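First, one chain by itself in structure tokens, the form predicted alone.
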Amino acid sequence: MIGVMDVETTPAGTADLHLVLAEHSRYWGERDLRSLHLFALVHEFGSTCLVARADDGIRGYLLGFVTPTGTGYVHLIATREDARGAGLGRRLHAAFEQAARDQGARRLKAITSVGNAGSIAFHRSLGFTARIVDDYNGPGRPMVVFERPLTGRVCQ
């Protein structure tokens, strides 16, 4: 396992997204989520799309944005397989939370598939409530919706 002390969290650029996609399986294993990596998010919401960078490359990233109604939405968050378990996901989430607060967000939101136990546990550990919403992703496609108000200090 790699530590997080030598990692710098910065806004993501399109070159970073190209690097992530070139090593997609190191972040997502067998799940092919390349179609969810939208370059428009990086172009339009650069300050809330983040990478955790070290000498050996991008160890993790988060793509997110703030809605006009004040919701900081986490679209994707992933850590490289050799960087898991060191708190990097929490660190990325805390950096996103601060960036979202800076843009006036009052709550955070994310979604995942019903069977993604790791994501469900991660978001609950950050204080999110989780509920299953039927047909969220189309007919017969329920999703777990996470929500958390932004009160007090940044969660770490």
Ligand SMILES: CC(C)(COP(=O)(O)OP(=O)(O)OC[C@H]1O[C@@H](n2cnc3c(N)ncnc32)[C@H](O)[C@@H]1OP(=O)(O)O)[C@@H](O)C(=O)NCCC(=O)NCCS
Second form
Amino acid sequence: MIGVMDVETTPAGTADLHLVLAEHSRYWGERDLRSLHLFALVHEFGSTCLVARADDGIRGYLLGFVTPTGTGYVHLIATREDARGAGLGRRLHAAFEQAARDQGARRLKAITSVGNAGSIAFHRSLGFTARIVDDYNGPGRPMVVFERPLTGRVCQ
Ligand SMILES: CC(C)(COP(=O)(O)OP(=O)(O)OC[C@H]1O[C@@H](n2cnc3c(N)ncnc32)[C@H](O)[C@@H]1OP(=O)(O)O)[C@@H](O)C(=O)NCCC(=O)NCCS
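Write the structure block of the form predicted together with the ligand for the protein whose form predicted alone appears above.
Shown next: the complete complex, the earlier chain at its head.
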């Protein structure tokens, strides 16, 4: 495991997205989520799409945005397999939370597939509620929906 002290979190650029797509399996394992990595998100939501970089490359990233009704929505978050369990996912989320608050967000939200136990445990550790929404992706296609209201404090 590697630490988070030498990691810098900054807004993501298109070059960063190309880099993580080139090493997709180091972040997502067997699952192919490449089609969800939308370059438009990086172009249009620059301050809420973040990368955590270090000397050895991009250790984690988060793509998100704030909706007009004040929801800070995290579309994707992943940390590189060799960087997990060191607090980097929490740190990326805290940076997103601050950026979302700066844009007036009043709650955070994310979704994951029903079988993604790691993501469910991660979000619960960050204080999110988790509920299964049966037809989220259409009839018979449930997803887990995470939500957390933003109060006065920043969740570190
Ligand atoms: C989910 C993911 C982003 C977590 O990143 P991470 O850098 O390992 O997370 P952290 O080290 O910051 O952990 C934060 C908390 O979540 C908990 N946690 C993280 N992953 C966990 C897991 N797989 N099982 C149980 N708890 C977990 C940690 O124990 C920690 O809790 P604590 O602070 O209360 O001790 C990472 O496992 C990942 O990239 N997974 C593959 C991609 C994915 O599924 N992303 C989410 C769906 S969009």
